[in-house]
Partner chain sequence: MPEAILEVKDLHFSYEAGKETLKGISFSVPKGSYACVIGHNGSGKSTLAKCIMGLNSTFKGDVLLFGEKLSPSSVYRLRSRIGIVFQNPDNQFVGSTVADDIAFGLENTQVPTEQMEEIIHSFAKQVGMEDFLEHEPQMLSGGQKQRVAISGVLAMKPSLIIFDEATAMLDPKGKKEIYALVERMRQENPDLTLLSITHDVEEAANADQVIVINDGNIVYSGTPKEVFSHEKELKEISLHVPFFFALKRRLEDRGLEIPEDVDSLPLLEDYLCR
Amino acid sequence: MPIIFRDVSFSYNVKSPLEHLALSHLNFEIPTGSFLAIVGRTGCGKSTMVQQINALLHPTQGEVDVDGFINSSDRKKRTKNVKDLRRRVGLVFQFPEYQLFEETVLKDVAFGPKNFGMKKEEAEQAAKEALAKVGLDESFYERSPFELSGGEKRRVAIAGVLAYHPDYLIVDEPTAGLDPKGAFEMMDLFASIHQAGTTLILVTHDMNLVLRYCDRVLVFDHGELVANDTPQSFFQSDMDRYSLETPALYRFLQEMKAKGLDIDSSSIEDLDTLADAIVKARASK
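Requested chain, on its own and in the form predicted on its own:
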């Protein structure tokens, strides 16, 4: 089932002089199995929106429906078993390595499964499988998470979420602070998780990642949903109006079109598809 937002609004500091409307009348669906990007300028409501999905925040108007779990502004309509909802919806915060706290890597990753009801042996097995998914072998099990490199800490934190097998995974700026190679390795990891059947929701400022990995993009501006489109279609619009940078491939594409080469941009996702489109455009001249 999709995640459904029904007329969702959210305000911080309600009924105080500091009241601030962060989300305004959101109505959209996130299809099951999608790899969705959430983009927009800083402060536009992206992080506030995703926290409605697993009920870290409750709407001040409307409701969010996640497989029948209801997060509503009406207390009487809210699903009481929030713990089961949060098992289904994993949330990896920006700089998740700051969430590490146990004395060993294995204990840290096993904490989530145990918290959601697994026995110790089951939780440890789930933790080992999750660590393997993020590329960390048994040599990491007894190491302190605080002695790892920054990239290794991030992988441990992500494994801690994967270990309880969420159906939906939300990742908030997962490549922040990583070099380009580390960023693409991290995104390739999430791509493999998505291919295994998990719905991925990516909050990011990096439009190159959106183009390369995502099949849909939601654009927020001042708390409103202003676009819901494919990346290929969205990147042909005026990106400056949203304070977003056009991906490098599309900037190159625009330059080629300006010089008279009529390139079909509807299927361009990477260098290979761009090269194919250029060859076809040249052959048709």
Given for the second form:
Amino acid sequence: MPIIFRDVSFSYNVKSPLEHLALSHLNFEIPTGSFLAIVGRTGCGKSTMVQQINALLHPTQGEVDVDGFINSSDRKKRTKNVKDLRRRVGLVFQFPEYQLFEETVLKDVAFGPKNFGMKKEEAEQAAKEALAKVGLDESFYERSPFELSGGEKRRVAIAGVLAYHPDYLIVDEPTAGLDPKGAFEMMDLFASIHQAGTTLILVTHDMNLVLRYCDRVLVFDHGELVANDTPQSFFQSDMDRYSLETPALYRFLQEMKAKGLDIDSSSIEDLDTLADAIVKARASK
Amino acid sequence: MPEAILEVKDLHFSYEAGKETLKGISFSVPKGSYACVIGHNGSGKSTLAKCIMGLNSTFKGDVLLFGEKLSPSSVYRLRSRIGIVFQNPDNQFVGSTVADDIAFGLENTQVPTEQMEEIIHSFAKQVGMEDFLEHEPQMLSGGQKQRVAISGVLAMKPSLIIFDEATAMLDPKGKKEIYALVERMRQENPDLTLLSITHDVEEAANADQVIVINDGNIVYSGTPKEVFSHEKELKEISLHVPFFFALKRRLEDRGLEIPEDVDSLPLLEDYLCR
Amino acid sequence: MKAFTLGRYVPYNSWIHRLDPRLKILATILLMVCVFFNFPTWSMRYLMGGLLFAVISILVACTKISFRDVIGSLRHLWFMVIFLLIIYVLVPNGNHTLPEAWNLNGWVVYWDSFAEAGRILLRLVMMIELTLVLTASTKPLDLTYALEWYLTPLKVFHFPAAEVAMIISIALRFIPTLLEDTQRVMKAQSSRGVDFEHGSLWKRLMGVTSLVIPLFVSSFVRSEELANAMECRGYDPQAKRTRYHVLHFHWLDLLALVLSSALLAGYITVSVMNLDFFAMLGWAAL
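Right, the form predicted on its own is done, so what does the form predicted in complex with its partner chain look like?
Below is the entire complex, every chain and molecule, led by the chain shown above.
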């Protein structure tokens, strides 16, 4: 079943001089099994939107429906058991390494599953499986999370969410502060989690990641949903008005077109195919 | 050969005995140039930055700043001629407003109170923050905070500015703001020497000198053109090559001849469309 | 925000806002002393108290703080009122000057008890309003500068006044940042199934631990990075520094100082000399 937003609006500081409309009349669906990108400039409402999905924030109007769990502006309509919802929707915040607190890596990863009602042994088993998924072996189990490197800490934090087997996984800027190598390893991890059947929602500024991994992109601007498209078709549209960075490859194609060399973009996927197309276009000129 | 502002000679450093993080680094940065040190996390580049700033004092080898050896007795004096912009925009914002933050460095160097207002205003203007002087840090974006940090550094009139992953925590818009500002600083002040520790290879494409560090050693050093011609080797240490160099090589592989003087992406676009 | 009415800076531009913070601290202390003088008769006590209350009310009005904020700052006083009344009514009043309020089978309560409770309440209100005027009209940072100025003489005894002021101003600067951190960690742990409001004591304790430890860790990281940044920008706690913000004492500050001193002098005179205006005018006083 999909996640459905029905006319969702949200304001911060309602009924105060600081009232500020962060989301306005959102209507969309996130189909099960998708690898979705949420993009938009800083402050466009992306983070506010994902917090509606696991009921960290409640809409001021409309409702969010996650597999029948309702997060509505109307208190009476809200599904009471928020914990059940949060177990299904895993949310990994930006810089998640700052949520680690236990003495050992294993205990920290097992913390979530225990909160959601698993017994100690079950939780530890789940934690071990999750750690294996993020590529951390047994030698890490009894180490303190605070003595790990930055990238390892982040993996532990992500394992802490994977351990309770969420059906939906929302990740907010998971590659921030990582070097290109770490970033691609991290994204490959999410790709494999997606392959295994989890619906993935990626909040990001990095359009290269969107292009490489996502099958759909939602674009937010000033609290409104302004585009719901495939990445390939979105990147060929005018992205500058949303202050988004066009991936280098598409920016180059646009420049070339403007300067008068028309390149057949249908077969272009990466630099090699781009080079082929340029050579072809020049030959036919 | 212009005078070297920074010279690093056979630098070794280890956090724990028997495990060297830096295994003999040597390079020099001439006056007025823009050097980039690139490498992935854990390559030793942050450790190198800390040694140059005098925050790691137990290294072996020599660091020469403005021709003088860095040592516990010279560090304060030398540091007064260096400006450093750190990674986290929040953790280097000392003042409670933009003006206060720019003033912080001036207060430390005992600039007379009467002169401060004018200095603060002119340097805030240089980074385009003159309309935000009374703003508190929580009202600013990451990019704006880094611009304030740069303006605080510029106000000290340094000979060398070190950027220690200054754009790593910014969104694309913030990154662009900072790159444009750096470009302008270089044009307005040709004597200013810049050293950027980064993992953004697109930034390194604009530098005069690129130094690639891996596992505590310098693996490549030279102009961007020289360094980024090693695409395959760089890939092995998980660094990719800027878009321009990657595309140029692929076109050349396919038999297209590209003249020497086509050395930037806009020029390449023009050349291809000719 | 409602809970922080008292002690919050309200950014208006009144003449009180523009006063030198050093003067404001001193004047606040002078007026606070006035609040605590005693006078011989109830009429005098309420007359002098009333006068002072009028002065303070004018000051409150001058700062342009909204009436709602003023009421808000007094909102928890009803508890004190009840407490005071119970104490004074239950505890017999020895030297009474007012008539009996009631006499229930030998339980005599004089009007003195109510008058005393009223006077204490008035004093509390005045003190709260004075604090409100000071904090609402002065930026926390300016208060810090003023405090530093008052502590400077202690340097003779090696008291690090400038360092203390720097610590306070950095703490003030980082309060919003740490509040943001708190929010973020709370949300992250809630997503991991922590319930900060319900559940057994043990579970909630665990929840608080999962909040406090990450906050400590990030604060340590922040303070270390901040210390590095400050050092690199040439900060040396022992060295002499110039100041960007210099406090200026203007004629208005002098006037305010003279007026508040005069008020205090007046209260001292009336109290020490046991003056009774009502008797002087030949009116019957209580």
